Each structure stands twice: as C-alpha cells, then as structure tokens.
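Taking the form predicted alone, here's one chain by itself in structure tokens.
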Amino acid sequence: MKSFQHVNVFSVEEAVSTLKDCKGSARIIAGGTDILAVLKDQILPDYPEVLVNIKTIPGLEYIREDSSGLKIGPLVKLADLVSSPVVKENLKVLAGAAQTVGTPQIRNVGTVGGNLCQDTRCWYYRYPHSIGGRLLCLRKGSGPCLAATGDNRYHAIFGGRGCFAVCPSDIAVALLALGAEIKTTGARGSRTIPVQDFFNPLGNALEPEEMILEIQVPNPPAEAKQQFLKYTIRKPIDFAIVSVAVLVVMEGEVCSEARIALGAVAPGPLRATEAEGALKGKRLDTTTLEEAAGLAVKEAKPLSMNGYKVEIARALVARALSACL
C-alpha cells in the first residue's frame, strides 16, 4: 500500500474544507471496509494522498424519529440499523437489508454512509495492481468496459451505459422502496437527492468536496407491509446477484399502492414501475403476482453470461409479493 495521509476532522465544515483544499486528491473514510481494500489492491491510477477520518465528528451516529419520519446519520453502523426497535417496527425491508450485508465483524463496524458510498465490485475494475498491472476502463477514466464482451456473469442487466458494473449497496434498494432521499453537503452547501437519482452508471452524484449528512426515510403508509429478500451464491457473505425490495399496502383485499425496487441489476437500485402499475387496484391473487413479476423485467438487456439473472430477479419480486400478503 502506498502512503498516505489520515487527517481526522472535528466538525462537518472541517471535513467539507479538507476536502476542498485537496482538490480531488483525498477520500473520506468512516468504517473503513471499502477504501482500504481499494487503497491495499492499488486498483485505482490516481492514489488518494489523503484520507479524512469522519468517525471523530461527533452527533452523526443518530437514529431519530419525527412527525415527517425517520432521520439516520451517516455514521449508524449497519449493525445498529437492524437491532434499531424502531426501524425493525416501521421500517422492516431496511432491517432486513442492513441484516444481509457481510458478517457481522462488517456490520459492526460497515456505516449506512459508507455502504451507499461503497465502489463497485467489478472484478475487473477491482482487479490488484499487484497482479500484472491494474485493468483500466472507463469508470477508471479511459479504456471500453471490459465485461461487455468479457466475463460478465454478475453485472447489469438495465441502464449499463459504457459501465455495465452493478450497485453493490444493499439498503439502497430498501431505502429506494421506502422513497427515502439523501441529504449531503459540501463547498456549494447543502443539497437533497432522492435515492434513485444518488447513483449514475459511473458512480454516485457526490461531487469531490460533498459527503453525505442525513438520510431521510418518510413514514411508510400506514399498515404497509414490507419485505427484502437477496439471492447470493454463498448466503453469509455474499454481495447479491439479484436483491428485491417491496412494499405493498392492501384495502380490504385491493391493493392501494405497490413500489418494487431491484438491486444489483443495474447501475443504481431500480424501481419497476410498470409492475407496480399492474398491481394497484387488483386483489393480489398468484396470476397478478406473476404477472408484475413478469413486468418488473420486461426491459431487460442481458448481456452474453448474465441471462440467468433475469428468471431470478422475476422469481424474487413474486416471492417478495407473496410473502407481504
């Protein structure tokens, strides 16, 4: 690993202007599960000479809730959002996501912050330098995406433009299904972005000297019922190869509204919209579940390994909406 700086900040504003005295060179580090793999494996050609230590800005570990819903530092640890007995009461498809990511070594120390923030698990943007020399590409700022005609077995399968690479943020798809939006500041000053405009096929809308302040989770309807459900080769550990997050509230037995997010199937978690149409108004019987799950991957793209990825993602959101019922 090369050397760096490791600057801790006292306050959001001194974070803020050590970021932008930097002029691009540094990175933000809080649990520390994502940077020093990347800083360790020397996977990037432009080295961060200096990493700024947020974990010592006190007030940003807080778990709140008010009339309009539920406020989350950036500094909650994953593991604090699933024992959270108001998360787990009112937010149940978050719970269930912070409960899905790694072991619980990573959850105790994973922050919501960073695990939003997280880089892309593409094998080959991820590939060591150590070995053979890093692999360049476009998200690296020049050269094709290299799983389009190679092995592309776990990337995206909607909206891959120049970068086929996949969000690998668990609770993004929950917060995508709950509406929740991001609250960040920065040099401009402060700004809030809903989930689903957070990410881009390059990366996340965070400009250099902007980090992330507050998530912001309104009030589910009342006696919404919510589920997450994750497929990974090896269940403990494992990023998804398809997530799906759903949030249904029924009327007598007509269903009222429906949001469907899907994880790990494009650049960002990704709402299906057309298959939350299909369920509004209708009583829920397995033909219109299976109908919506069709229509959630309607518009699919697969590339040439990763067809596999749409039978399952059809096959989670009908179980999805079968287990909220």
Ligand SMILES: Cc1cc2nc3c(=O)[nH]c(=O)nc-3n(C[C@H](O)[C@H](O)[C@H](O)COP(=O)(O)OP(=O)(O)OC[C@H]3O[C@@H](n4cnc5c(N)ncnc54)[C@H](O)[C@@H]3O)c2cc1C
Given for the second form:
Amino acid sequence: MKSFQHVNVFSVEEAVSTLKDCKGSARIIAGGTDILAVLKDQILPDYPEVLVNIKTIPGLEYIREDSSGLKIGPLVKLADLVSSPVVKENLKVLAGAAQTVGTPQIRNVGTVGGNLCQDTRCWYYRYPHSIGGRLLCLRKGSGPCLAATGDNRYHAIFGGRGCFAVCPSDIAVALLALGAEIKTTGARGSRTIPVQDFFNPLGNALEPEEMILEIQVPNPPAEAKQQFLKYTIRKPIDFAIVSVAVLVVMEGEVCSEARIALGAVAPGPLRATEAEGALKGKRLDTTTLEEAAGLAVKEAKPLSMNGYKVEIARALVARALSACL
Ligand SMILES: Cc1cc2nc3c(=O)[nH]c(=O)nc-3n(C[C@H](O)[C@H](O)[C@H](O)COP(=O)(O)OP(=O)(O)OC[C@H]3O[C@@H](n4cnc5c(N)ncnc54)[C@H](O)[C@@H]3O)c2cc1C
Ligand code: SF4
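The form predicted together with the ligand, contrasted with the form predicted alone above:
Starting with the chain above, the whole complex follows.
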C-alpha cells in the first residue's frame, strides 16, 4: 500500500478547504470500508496523496424528524438506520435495505455517505494490482470497457453508456423509491441533488471538493406499504444481483400510488415508471402484478451474459408488490 497523509478535519468548512487546497489529490474517508480496500489493492492509476477524515467533524451523525420528513447526517452508520425506531416505523424500505448490506461489522462502521459514494464492484475495475492487475478501462480513463466484450454477467441491463458497471449501493435503491434528495456542500457552495440525478455512468455527480452533507427523505404517503427485496448469489455477505424497493398506497382495493425502484441493473438506481403507471387506479391481483413486473423490465437491454438478470428483476418486482399487499 502506498503512503498517504491522513488529515483529521473538525468542520465541514475545513473539509472543503482541505479538498480544494489538494487540487484533486485528496479523497474523503468516512468509515474507510471501501476506500481503504481500493487503496490496498492499488486499483486506481492515480493515488490520492491525502485522505481527509471527516469522522472528526462533530454533529454529522444524526437522524432528525421534522414536519417534512427525515434528515439523515452523512456519518450515520448503516447499523443505526437498521435500529432507528423512526426509520423502522416510517421508512421500512430504507431500514430493510440497510439490513441487507454486508455484515454487522460493515454496517457498524460503514456510513450512509460512504455507501452512496462507494466505488463500483465491476470485477475488471477491481482486479488487484498484486495478482496481475491493474486493468485499465474506460472508467479508469484509458481504453475500452472490458465488460462490454468480456464476462459481463453482473453488469447493467439498462442504460450503460460506455461503462456497464452497476451501482452497488443498496440504500440508494430505497432512497430513490422514497423520493430522497442529497444535500451537498463544496467549493462552489451548497446544492441539493435528487437521488435519481446523483449517479451517472462513470460514478456520481460530486465534484472533487464536494461532500455529502445530508440526506433528506420526505414523508412517504400515509399508509404506504413498503418492501425491499434483494437477490444475491451467496446468502450472507453479498452484493445484489438485482434489488427492488417498492411503495404501494391502496385506497380500499384500488392502488392510488405505486413506486418501484430497481437496483444493481444500471449505473444508478432506476424508477420503473411505466410499471408504476400501470398499477395506478387498478385492483391489484396476480394479473396486474405480473403485467407491472413485465413492464418494469420491458426496456431492458441485457449484455451477452446477463439476460438472466431480466428474469430475476421481473420476478422480484412481482414478489415485492405482492408482499406489500
Ligand atoms: C465485505 C463487504 C460487503 C459489502 N456488501 C455490501 C452490500 O451488500 N450492499 C451495499 O450497499 N454495500 C456493501 N458494501 C459496501 C459498504 O456498504 C461500503 O463500503 C460502506 O457503506 C462505505 O461506507 P464508509 O463510510 O466505510 O465509506 P468510505 O470507505 O470511507 O468511503 C467510500 C467512498 O465514499 C466517499 N465518501 C464517504 N463519505 C462521503 C461524504 N460524506 N461525502 C462525499 N464522499 C464521501 C469516499 O471518498 C470514498 O470514495 C460491502 C463492503 C464490504 C467490504
Ligand atoms: S464496466 Fe465500467 S468499470 Fe467495468 S470494465 Fe467496463 S468501463 Fe471499466
């Protein structure tokens, strides 16, 4: 592992000014569960010279409720999302997603901000330097995508543009279904980014001197039923092959609102809007659920080796909707 400087910062302003002073050669470290692995395996061609430790900033580990919804600080641990009474009560889909992440050890250390910003798990990208890597590819700034013509069984079935890696964050899927926004601050001031605009095919929307300051989750519709489901190959400790977060609101026997978010199928979590529209105003029975599940994957464009993910996504959507009922 190459040497780097580890700088403790004690305010958000100090974090941003340190990132700015380092002119692109610094990265934030929160729990360190992802960034230290990336550094140890020497995956990146350009190494950060400085890690800016934001855990020393007081007051960023909160879950607060107000009239508009829940505000979550970036240093909240995934385990705290799982155990928080207000998250369990109002945002069951988020607690459920956090519960599926890694192991208790990872959830006790990994933070909400770090989970959203974690690097991709594409196996070409992550191939360690010590055993014959580092493999260069489009996402690393040099060469074509190796998965496009290689082994792409775990890659995107929707919307890859050049890079077909999927977003590995489970909580992002739940946050998309909940209509959450990400408040950031950086050298150019503060902004609020809806979750659907946060991810892009080569990573996320953050600038090098910008950090996540808060996750803002609006109150879900009253009486919304919520469900998060995740399909993995290994049962414990595995990233999603496909995940689904759904919210369903029923008025009597008729669905008045449905939200369906798919995970691990695209560079970011994805809303299945056509499927949602097909449920609205309908009585939900096996036929309507199957129809919506089919619409959720209608636009999928699988690669050479991942057509099976389309069928898993279709089945998970039907199961998650059914579980809500
Ligand atoms: C064995 C294992 C299994 C895992 N399984 C899953 C899984 O099933 N599902 C899943 O979703 N994840 C999984 N993960 C990923 C894990 O959830 C993340 O590593 C963790 O959430 C990252 O949080 P952290 O605080 O440790 O981030 P760090 O490692 O400290 O940082 C990760 C990235 O986020 C950036 N960052 C951190 N905080 C901020 C901030 N506030 N603003 C801007 N940038 C920031 C860092 O610069 C870095 O680029 C797994 C990881 C491991 C090691
Ligand atoms: S999917 Fe993305 S990260 Fe993976 S090899 Fe292709 S360009 Fe690189």
